[in-house]
Amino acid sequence: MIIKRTELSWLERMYFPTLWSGLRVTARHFYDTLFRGGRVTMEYPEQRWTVPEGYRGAPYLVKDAEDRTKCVSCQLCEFVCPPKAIKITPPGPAVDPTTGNVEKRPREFEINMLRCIFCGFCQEVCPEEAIFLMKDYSLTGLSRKEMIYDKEKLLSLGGVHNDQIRKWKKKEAEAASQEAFKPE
């Protein structure tokens, strides 16, 4: 199939209409900045972008109220991650008696932030609510190695989550409250 192109006029070949529309936008921004005091650019380190509700930022690990890792090394987040950015090394068969309710903690937990697509699947699938997507959009590093966050860095950035109720208990409580308010 051959598609015949229309011939451009002399004016269109000189690209004057396109050039003129670009200059018009530039002149409008210049006028707004100079006379109306409007700003087009944001001075980034001093001014921060207001993050909208539902923003999916970088995933971080959180600790519980007793300053323990909430992750139980179930590896669901590793399996569900589309770009395979999460790598978990389980601790092995030995159980640590100091971990409280948690049977096992990960020996190593890494998230490669260069591969992460911030989809939020890891947060959704986590049964212990150990991973949260923070409203962080400024991820920087001087090398690729710096962008691979290990367990200590993820825990320090994630902080402490004081919620004592597990995810499945919340869902049961929500279902019970909805049934209580059902009209008969």
Partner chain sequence: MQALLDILTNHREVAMSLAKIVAVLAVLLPMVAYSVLAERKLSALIQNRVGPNRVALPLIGGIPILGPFLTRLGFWQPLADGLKSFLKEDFTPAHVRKAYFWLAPALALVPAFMTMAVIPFGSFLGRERMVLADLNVGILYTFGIVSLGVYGIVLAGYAANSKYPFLGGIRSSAQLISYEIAMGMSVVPVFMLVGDLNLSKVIAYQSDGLTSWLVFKQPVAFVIFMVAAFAETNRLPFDLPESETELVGGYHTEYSSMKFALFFMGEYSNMIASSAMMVTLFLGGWTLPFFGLNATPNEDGAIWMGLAHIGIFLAKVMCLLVVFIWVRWMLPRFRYDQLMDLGWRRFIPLGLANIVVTAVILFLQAKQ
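Numbering follows the first chain given and starts at 1. Treat the numbers as computed from the prediction; the structure is a model and nothing was measured. Just so we're on the same page, rigid core means the largest C-alpha set that superposes within 1.5 Å between forms. First, how it differs from the form predicted together with the partner chain.
When two forms of a protein are overlaid on their rigid core, residues whose CA moves 2 Å or more are considered shifted, and residue 48 is not one of them between these two forms. A displacement of 2 angstroms or greater separates the C-alpha positions of residue 28 between these two forms, with the rigid core held in common.
Target state, the form predicted together with the partner chain; input state, the form predicted on its own:
The following holds one chain only.
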């Protein structure tokens, strides 16, 4: 399709209306900024932004109300993560007696925050609601290594997630209420 250019008037071809409107716009903004507080810059370290609901910041791991790691090391997030930022070391066959009826949890869980693109796929895919994109947006470190967050760091940054799932607790209670199988 050919779009016809509008014919310019003699005056317009002399650039005068352009000059005039340019001057008007710039002058108005100049005046606004100077005298009417029309400034839009937020002076970052002093002024902070209120992070809106649903913002996708850094992904962290959460614990449940019983202080148990919710993550079961299913590695779905590792699989789905587009930039391969997540690296999980599964626990292996050894049974950890300290975790009660928690069958599985990661031995190591690393997120490389330099690779993470904050897409939120990990949160979406997680079947255990164990990983959430929180509101942290300013991640800094002095080395690349420092930007690889390990399990302890992710868990302490993520904190406790107070949901109603309480999977392991409920399982334990259910099993205990059935005579066929009484966990010690």
